[in-house]
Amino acid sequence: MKISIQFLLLITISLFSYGQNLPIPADKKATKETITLFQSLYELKNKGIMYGHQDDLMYGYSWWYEKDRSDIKDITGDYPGVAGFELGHIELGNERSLDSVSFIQIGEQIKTHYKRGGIVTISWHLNNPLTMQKNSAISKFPSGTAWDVSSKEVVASILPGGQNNAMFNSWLEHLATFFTGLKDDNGTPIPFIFRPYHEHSGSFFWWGTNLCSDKDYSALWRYTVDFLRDKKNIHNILYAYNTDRVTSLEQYMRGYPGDDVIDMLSLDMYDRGPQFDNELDNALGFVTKEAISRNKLTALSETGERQGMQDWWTSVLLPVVSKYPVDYVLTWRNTYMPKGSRKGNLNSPSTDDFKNFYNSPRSLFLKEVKEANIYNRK
């Protein structure tokens, strides 16, 4: 069979462009594995939406840290493609997180999920460094916690020149120590997505829009990235900028720290009623468009189903997210509810619909992510 010169030229140009046009992370010194993950995610979103679940490997409704256990696996026989982990209280040097989860065990499960071929994302509900100084008993929720919004001076207090800058540096040291310990069996740093200071457009955390200036929020982000990336020489992190529900791009970009420190534009939005479909549709429209224009990744990094809906997964969530190039959608944790406490189980009316969501060719769980070989691009 004869092949025209024009056809061969077209193929050559396409292959050349394929390798040349893929974007790279913001960190110019990103590890090979981190670059590979970023580029794999950039392409994988064209095949479907990865499903993620917070704390899925740490506990479930009725169990606590059992080897290879997962509520999602109990339902589907498969793990989520994306596993979420929380580091609140690591800044205090504690052994356990604000959800009473061992940091040692979190590290173990991050390594395990990476070894399986999955993706790791990390959130950080750090304490309020200003009010916890005034309230030594931080157990009185929310006094002294991330949810303590009693002061508008918190962010300013931890930036250079602020009264709590030295303490904040010590918090970042604890964080950096944990991050540098995330290595595979060969000692190679494990790439992951880090989403601190999240839901900035809301005002329910001390870094929220109405609790600090856009300038200070941007400075907090840049200070954190500079500390981890440049001072501590950690180059296996993809950084995710994040807001709560927003209605315009202008609102979304308030306080944005810059393309040189951000790899992902992410959004959190929980279903609060019938208006959710249109709100999510609108937000994903302008967020994904902006992400593409900046060569960034995109995620619906927190969401949750509407109470009482039995077909939310396939009639609400999947139709909307399928319209856009979204890398993953992550639902929040299944709070551990031991026997005798509040009702907690997997036999909710929506369980069957979640199985339909799992079986959709548009949803990607660990099996499909592993088949994509995202850490070994050729």
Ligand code: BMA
Given for the second form:
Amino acid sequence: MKISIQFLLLITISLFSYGQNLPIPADKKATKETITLFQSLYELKNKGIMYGHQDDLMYGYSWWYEKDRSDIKDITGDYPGVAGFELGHIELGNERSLDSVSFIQIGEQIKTHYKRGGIVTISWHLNNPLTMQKNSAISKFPSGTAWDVSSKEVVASILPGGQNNAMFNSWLEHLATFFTGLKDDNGTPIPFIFRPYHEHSGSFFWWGTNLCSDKDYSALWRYTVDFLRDKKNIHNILYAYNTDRVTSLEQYMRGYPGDDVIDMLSLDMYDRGPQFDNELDNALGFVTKEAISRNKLTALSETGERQGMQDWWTSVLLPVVSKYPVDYVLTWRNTYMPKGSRKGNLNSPSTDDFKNFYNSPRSLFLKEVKEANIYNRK
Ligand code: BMA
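What about the form predicted together with the named molecule, after the form predicted alone?
The next block holds the full complex; its first chain is the one shown before.
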């Protein structure tokens, strides 16, 4: 009897303190809005799964820059809760990204989505700082790009003491300048989730697992956070650690830079066949468990349907992610295809199932995210 009273007391105390003692971002100087976003996401992951879409506001299969347009809105009448943006080539000081999107437009759409009450996430397929110079005469993809895995020296070459450190600093300067410009109408920095050096467990980017040591990968992360947060005083970023498909926690954590620089443990996993359900189930199991034990957020930050499957959204994705406290799932961009070369199609059976996914009480789109008032908790 004595034990159960103590137990009840413990439960009561933890219930009482929950909500008051919510975790905070890794950045001890995070802005008020960034802390609020972090804590809202922390709570929201138990309420439902937000839907995110990459480049949703910039273009769709059949359009390019149309005010307030979105393929997801065309289908459902609502925007995704999470809008993804890509900054590849910002490091070069270019006006347009590697996907030909203007950085000015990206900045504007980030502001618009934030104003609507949505969440912003940013990825960065930065060029290869080593081979880009060596092979400047060769323009054939993937030479010099993020996908150029011809050298294992790249990460070491940009860290302090490496021959490309100064050049890499100038890349980070460009990034910092863009980030510093992300402000709302009142001049308040817009909080966002930044997911650089993604899919480390794969070896298809120059920062991939077979391309650098885990120690150097972790050092690259810490160097980047140190630059943006401590040197540039940018305090509106939530940092997302990310891997591609993994089968164990040990594999997932290789290269993890530390709880003091990371806010989210995220996973990318595309459906490549019938084994996907089990693989995703397994990976989300250990990733979300680890995230909770470290007081971090979680996301399935890139995923996509199995070719030819018509009810993937509700028969594969939703049942698996619903089992775990995941903040959001994001599907990748609808690559704009000029007429004639068009492959993407919004009038497919998969689109019908996407509507079912949208109608599920478990999925959260912009209207529901807005209702949750994530930037202004009482
Ligand atoms: C990739 C592809 C590329 C694109 C890159 C960055 O996965 O979609 O075509 O350039 O993302 O958005």
